[in-house]
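In the form predicted on its own, a lone chain appears below as C-alpha cells.
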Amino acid sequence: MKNILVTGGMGFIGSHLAEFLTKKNYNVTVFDRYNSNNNWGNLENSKYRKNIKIIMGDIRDYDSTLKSLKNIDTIFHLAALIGIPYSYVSPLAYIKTNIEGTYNILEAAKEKNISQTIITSTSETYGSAIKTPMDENHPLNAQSPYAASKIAADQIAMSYYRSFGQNIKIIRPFNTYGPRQSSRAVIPTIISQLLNKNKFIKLGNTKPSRDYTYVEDLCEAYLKLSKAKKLTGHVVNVGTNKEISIKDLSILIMKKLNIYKKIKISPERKRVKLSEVNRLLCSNKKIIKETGWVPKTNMQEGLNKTINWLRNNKNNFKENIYNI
C-alpha cells in the first residue's frame, strides 16, 4: 500500500485521514466533489496542501470516478451525505450519493484492479442498540433513509467481495468528533452556541446516548484496518465502548468551558420517534483483537481540544437548525 485516494477528502473526517496518511508518508489523492471556486474545504488552508494531489469530480458520475484510480492501490471511500436530518427532505439524494456513488467506485476499482477498498459504514445502520455492547453481529435496522441508504452501500460491498474476489473491508465508526466538524453534529453544535451570546442552547432530544470516538484515533484505526490481511471481507466496528447521554455531554461542555446556559428543546431538532436511535454503544473487540487498535484520545482531551478550535474558529460557525 503505496498510494491511497481519499473520497470525500475535503470533509471533516476525509481531511484529517488524508493529512493523517502524508504524514506516514503515503502518496496520497484526494477525490472530491468538483466545484466552480476550486475550494478544497478542510484542505484549503492545510500545512500538507503541497503534499496531496486533489481531483475534484463527482462520486456519481462513473466516469470521473474512474479516472481518479488512475496508480492508486488502495481505496479509503468516505464520500457520502451523512446529515440525518437532510435524508427525510430528499431521500434521493442519499440514493444517489451513498449507494450509486459506492458502486461507481466499487465497479472502477474492479476495472482498475485496485489491491484494495475499504469502504466507510457507520453504527446508524444498526438502529436503537438491542443490545449492547453492540458488534458486528447486532441487527442492522434502518431508522432514516440515511441509515438505509448505507445498509444498501455496504450490502452491495459485501456481493463484490463475495462475487468478485475483491480485497473489501467495511470500517464502521460509532459517532466521531474532532475539530472542524460542523455544527450539523452536536458536539459542535453545544459549544458554539455556548460561546455565542444568547442565554440558551437550542437542542433536540437530549436523552439518546452515544459512544463518541476522537477522528485521530479513528484515522489510527483505519490505517490498521488497511493492514490487516485477514479482515478483508469483513465489518469492523471502531468505537470506545464507553457512552454518555446528549444531556449529560451538555453539563460536561458548560463545565469545561464555566458557561451555563438553560437548554430549550426546539421541536425542528427532534427526529420523528420511530426514527429516534436512542442508544448507540460499540463492541470495539474485533479491532482490538485482530489489529491491536485502542482509541488513545480520552472524552475530556478529545473536547479540549475541539473546544481549542473552536473557539479559534467560531465565526465560521452559524446557527443550524439540525443536530444528530
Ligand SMILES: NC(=O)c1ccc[n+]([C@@H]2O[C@H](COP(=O)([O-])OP(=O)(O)OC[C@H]3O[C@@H](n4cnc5c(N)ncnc54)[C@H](O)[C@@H]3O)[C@@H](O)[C@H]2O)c1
Given for the second form:
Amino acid sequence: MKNILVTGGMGFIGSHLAEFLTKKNYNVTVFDRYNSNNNWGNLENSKYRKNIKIIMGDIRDYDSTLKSLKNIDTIFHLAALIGIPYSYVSPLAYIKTNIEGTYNILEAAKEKNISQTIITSTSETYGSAIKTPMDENHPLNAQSPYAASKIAADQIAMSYYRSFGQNIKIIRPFNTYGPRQSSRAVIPTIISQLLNKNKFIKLGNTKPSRDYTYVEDLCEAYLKLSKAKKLTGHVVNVGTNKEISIKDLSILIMKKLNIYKKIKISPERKRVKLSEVNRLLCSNKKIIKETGWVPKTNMQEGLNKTINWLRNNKNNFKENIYNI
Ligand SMILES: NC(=O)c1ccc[n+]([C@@H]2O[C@H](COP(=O)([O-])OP(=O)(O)OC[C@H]3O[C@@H](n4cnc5c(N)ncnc54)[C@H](O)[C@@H]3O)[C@@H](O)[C@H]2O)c1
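Next, report the structure of the form predicted together with the ligand; the form predicted on its own has already been given.
Once more the chain from above appears, this time first in line as the rest of the complex follows.
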C-alpha cells in the first residue's frame, strides 16, 4: 500500500484521514465533489495542501471515478451524503450518491485491479440497539433513508468481495467528532450554541445516547484495518464501548466551558418516533483483537480540542441547522 485515494477527502473525517496518511508518508490523492469555485473544503487551509493531490469529480459519475484511480493501489471510500434530516427531504439523492456512488467505486476498482478498497459504513445501519454492546452481528435496521442507503452500499460491497474476489473491507464507525465537523452534528451544535449570545440552546431529543470516537482515533483505525489481511471480506466496528446521552453530553460541555444555558427542545430538530435511534453503543472487541487498535483520546481531551477549534473558527458556524 503506497498510493491511496481518499474519496470525500475534503470532508470532516476525510480531511483528517488525508493529512494523517500524508504524515505517515503515503502518497495521498483526494477525490471530492467538483465545484466551479475550486474550493477544497477542509483542505483549503491545510498545511499538507502541497503534498496532497486533489481531483475534483463526482462519485455519481463513472467516468471521473474511473479516471481518479490512475496509479492508485488502495481506496478509502468516505464520500457520501451523511445528514439524516436531509435524507428525509431527498432520499433519491442518497440513493444516487451513497449506493450508485459506491457501485461506481467498486466497479472502477474491479476494472483497475485495485489491491484494496475500504468502504465506510455507519453505526446507523444497526438502528436502535436491540442488545448492547452492539457487535458486527447485530441485526441491521434502516430507520432513515440515509441508513438504508448505507446498508445497500455495504451489501453491494460484500457481494463484490464474494462474487469477484476483490479485497474489500467495511469499516463501520460509530459517531465521530473533532475539529472541522460542521454544526450539522450534535457536539459542534452544542458548543457553538453555548458560545453564542443566546440565552438558551436548541436541541432535538436529548434522551438518545451515542458512542463517540475522536476523529484521529478513527484515522488510526482505518490504517490498522488496511494492514489486517485477515479482515478481508469483514465488517469492523469502530467505537469506544462507552455511551453518553445528549443531555449528559450537553451538561458535560457546559461544565467544561463554564457556560450554563437552558436547553430548549425544538420540535423541528426531533426525528419522527420510528426514525429515532435511541441507543448506539459499540462493541469494539473485533478491531481490538484483530488489529490491536485502541481509542487513545478520552472525551475530555477530545472535547478540549474540538472546543479550541470552534473558538478559532466561529465564523464557519451557522445557526438554524438541524442536529442529527
Ligand atoms: N461523522 C460521523 O459521525 C460518521 C459516523 C459514521 C460514519 N460516517 C461516514 O464517514 C464518511 C465521512 O463522513 P463525514 O462526517 O466526514 O462527512 P462530510 O460530509 O464532512 O464528508 C463527506 C464528503 O463527501 C463528499 N461528497 C459528497 N457527495 C459526493 C459526490 N457525489 N462525489 C464526490 N464527493 C462527494 C463531500 O463533498 C464531503 O467532502 C461518510 O461515508 C459517513 O457516512 C460518519
